[in-house]
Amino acid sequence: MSAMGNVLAAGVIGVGYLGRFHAQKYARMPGVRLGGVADLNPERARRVAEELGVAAVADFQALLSEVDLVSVVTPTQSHAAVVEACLLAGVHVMVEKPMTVTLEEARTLIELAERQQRVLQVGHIKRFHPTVRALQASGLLGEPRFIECHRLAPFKNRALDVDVVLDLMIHDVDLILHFVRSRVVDVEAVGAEVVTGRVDIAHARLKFANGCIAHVAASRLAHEARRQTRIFQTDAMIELDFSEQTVMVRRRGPGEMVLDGVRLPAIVESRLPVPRNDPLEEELRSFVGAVRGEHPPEVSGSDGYAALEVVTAIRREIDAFTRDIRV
């Protein structure tokens, strides 16, 4: 553990494409410095080692006497084993999303880090968007009544250990409960598998208690990016576009317009003020603060289980569309 008064000493597990990230935003954060990083690649961890002037090991056991928190940026496969050790080795722990494979994993740690009294914090990065952050200071956010994602990337050969849903939908979808807070009774789901042996497109209709209804669209096999969500309420549309770093607001205004003819009301549109951030390292300096009892982590293990659940009966659904369709 840390022994630099307050400074707290980060470690990171797991030093590939995201996991470099991590060490850097550790080595370069007030009152945090980088104990060490761990990879199964000996030349990969020796790599950010250099860069970063801090220690690499192989096996990521050996950090955990000399860190107080870390990062686990590993194969989800591994995260549920992984993150299980080092709560038990008193280590608080923020585990890159999806935080494990099945919901009884997720249990499991959510229990073990509130037995082991330690911060269990899961990746869900687009929390800390600044599109996002820009609706949430706004106060616009109301009752949402339809939600409209759409997250579509050309492929990139990272993440296909998982499929598509919990790539890249699980992002709209913590993002939806986020923002819907209510509970999700129904889910339809079809997807398709296309190069890489995993669902590659998938898409989603979740219906609330509440009445809200969010249709989610994700590919990883798109000729462009597109990462945009819509937010209808009875007052608003509100459109927020993460490429663009936009968040575009129509609501009803003063007076009337003409269209083809037509009297209707007013629409106006803005655009809110979207202060440019580091999704990352504000979602570390996040974590870090909650490990220093400041506040409740932004996402927590319940929140990580929350968006797995959804996830999971969505993978479900398909599942049970494709087997229809071989038949």
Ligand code: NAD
The other form holds:
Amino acid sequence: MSAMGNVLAAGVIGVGYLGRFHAQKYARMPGVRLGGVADLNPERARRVAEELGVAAVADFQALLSEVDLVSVVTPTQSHAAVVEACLLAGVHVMVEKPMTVTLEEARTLIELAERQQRVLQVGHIKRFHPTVRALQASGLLGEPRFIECHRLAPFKNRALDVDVVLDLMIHDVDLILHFVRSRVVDVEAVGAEVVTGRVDIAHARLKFANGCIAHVAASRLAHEARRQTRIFQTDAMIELDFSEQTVMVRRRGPGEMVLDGVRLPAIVESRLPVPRNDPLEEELRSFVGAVRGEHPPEVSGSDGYAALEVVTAIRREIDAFTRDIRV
Ligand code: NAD
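Right, the form predicted alone is done, so what does the form predicted together with the named molecule look like?
Below, the chain from earlier opens the complete complex, with every other chain and molecule after it.
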């Protein structure tokens, strides 16, 4: 292990689209030294390593004796094997979402991290989004009765090795589980394969033991991006817009208002202050804090598992639905 004094050595495994940003954040983080980057594609590894003035390796195993912690930012299908090797080598791991493809793989990693007493954090980055931070700081989040999420993205040549549920919908599923804090008792879902040979558009409905209902829509074939979550509580309706970075709150005010000739309880609209932040930087700082033992990981392996469990149920429902259509 290479901790020099109080400085932690970080590595990044997989420096494609997202991994390069992880490497940049570690390179600039106080108390952290970027120890090296690894990518199966030597040209990619070399380019990012050169940009940041560190060593590049093709085989990530060569990095493990040089670092205290790593980000695993390889395609999802490879997370289980790569993270397992890192934990076995005694390295703390921040793994991108979804943590694995299967629940069994996720369980194995959680148990291994516990045995090895290493931090395992999962990259559900929306927890660090300025709107979610603002909502939490406001103290307004109570007991949601209904949640409605839209995560509609224009088509991009990225993450096509997985369906839209594993790629996009999992962000909202993680947030919903974080907001509702009750057990999911029922999952209904439909979806369609349109152009990629995997499900590109999906709708799911989650029912919770406490009566809350969440409706989640995800698409990677949208004409225009839309990333919004509406939370309905008995005392307020809260709307998070992830693209605009705004949080709008509508609450019952004193007295009445007249809407289209009808007398209704008055509604008072306000906007929460949303301080700008860099979610990836916050996420990785939080991971480093957890490695230093300052706090538990903000998004633990168990959180990653919980999101994956619901997403697996959603995918199973969609699979059954599309199979019914085919026969
Ligand atoms: P990418 O294809 O751009 O990059 C992946 C890189 O990993 C490639 O350069 C590839 O050569 C390398 N690689 C593959 N197997 C490897 C191995 N065994 N060892 C070393 N390198 C290896 O993919 P991406 O878009 O950066 O996505 C990577 C991961 O990040 C995925 O799990 C994806 O779901 C996740 N992701 C998360 C978010 C988010 O919002 N949190 C956004 C984008 C991607």
